[in-house]
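Heads up, the chain below is alone and in the form predicted alone; it's given as structure tokens.
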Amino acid sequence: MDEVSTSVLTVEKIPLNDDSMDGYIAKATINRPNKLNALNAEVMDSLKNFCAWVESNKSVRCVIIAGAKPLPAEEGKRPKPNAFVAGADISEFVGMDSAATKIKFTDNAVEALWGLTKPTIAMVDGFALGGGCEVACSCDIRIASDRAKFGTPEINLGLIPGYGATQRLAKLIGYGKTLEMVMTGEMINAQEAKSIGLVNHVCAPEELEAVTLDMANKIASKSVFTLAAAKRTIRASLNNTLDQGVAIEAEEFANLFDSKDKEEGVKAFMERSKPKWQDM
């Protein structure tokens, strides 16, 4: 078990495909399969601690978030479905008032995941509903199995999404489709999610981990320093006008010309060799 693993969050350090490179991919699996990996206070605390560990750990080059596979069915009972995260643990909502809710939903693990400077990938197999959809939306890239389903069913509880989906979904899939998902509470399948821009890639369930790791390794092979600049710059497009965003890009681009990795990358290109990137 890793030092940041808990009873509800299993963390693996996955070696890179390239033995010549330092670091690894950090895969965090939400581990409450008997509850379809629903987000309770313990999961959220574990995810926040994981994010803090990732941000402070120079060896982490890319992050994968996943949900645990269902446990074998008990005799005479139907097996539980696959789930990335089936939502928040609704039992914790009983008796909560607005004051407690603001605390719970303002300083939370979804925002911690969104705030990571490292690249993040959601590996979605099965249900990604409510808070689960929001966890996926807080990652940079989403790769889904063809049995994945996405939805924001909070409306059926007399609620709206509370971990940022009304904002991040609208940026990903547009105003009209976000309203449809939030106001109907209906699920969409993986292919529709891909067609509207919610999902980057869809594959068979048995291929999901390999496809995700392939993507993670491609990203992890790049300069960590430059990846962080790319993420900052693209993220700036969400909160700025086009002119402001172009100015931010120009500043970030120019600053990279003072970096060791720019010199290394250009040198490797000219020599037709493999770049050796600096640590973050």
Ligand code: COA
Given for the second form:
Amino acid sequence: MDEVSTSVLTVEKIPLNDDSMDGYIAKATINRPNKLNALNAEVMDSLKNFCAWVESNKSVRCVIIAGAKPLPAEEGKRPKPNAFVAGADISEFVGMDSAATKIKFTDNAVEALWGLTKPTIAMVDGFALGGGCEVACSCDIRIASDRAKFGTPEINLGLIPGYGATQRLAKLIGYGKTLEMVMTGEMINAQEAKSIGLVNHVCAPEELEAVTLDMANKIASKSVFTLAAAKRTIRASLNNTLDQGVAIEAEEFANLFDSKDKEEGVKAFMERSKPKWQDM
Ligand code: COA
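Let's compare: the form predicted alone is above, so bring in the form predicted together with the ligand.
Zooming out: every chain and molecule, the one shown earlier first.
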């Protein structure tokens, strides 16, 4: 258990494969398996604190977000299904009005996750519905097991998505497919999610952890400073015209030529050695 772990969010510091490098991968597991890891207020507070910790902690080189595996079934009861996150905790919606909703959903943990400058990977095993799909969409990369299911079923509750799916999901899979998912509320499987660009990679459930860690290690082996510039610049494509975005890229690219890590990376290439990033 780490200092930012809570009863509903387990944070692990996973050592890098390359032990010559400082730092670690921070894996946060949402831990309410009996409620399919639904996002209640406690989870959202914990996730927000986690994000603040990630941002202020130089040792974190990559982030993984996961859902806890089901617990063994209670006697006489059927086992709970695997879930990444089955959405916002619907029980908190009872009697909630618009004023309370605005407070709850403004400046929320999904935005905090989206706002991280560090690379983020959603490791999705099982249901990623509603807020779960939105947590996944607020990560940079999504890796799913072949039993993952994605959906935005809020329409069945008389609602629409409230953690950004109408915008971030649409950026990933497009306007038409987003309308279909939001208006039907139907789930899609991992293969379909991959075919429409919602998921980067699909693998067997027993391989999910290894595939995700492999990706996290690859990314963690780069300069955190340069990764942040890459993320910021690619993000700029979401809110700008093509010409504006290309101008932003030109500025970001040029600025990297003043960084220590550009000197290091280029020198290491010339010397055929491994770069030692200073993350600056
Ligand atoms: N909020 C609160 N509780 C939830 C939940 C959510 N979003 N999703 C699942 N749960 C709870 C169930 O109430 C149940 O609790 P209980 O065992 O104490 O009764 C437990 O998790 C297991 O879910 P259950 O519905 O029994 O599993 P299932 O295998 O029959 O169905 C789902 C799985 C995912 C299809 C179903 O749970 C579901 O539709 N969940 C809601 C998805 C949703 O609408 N998300 C968007 C919310 S805005």
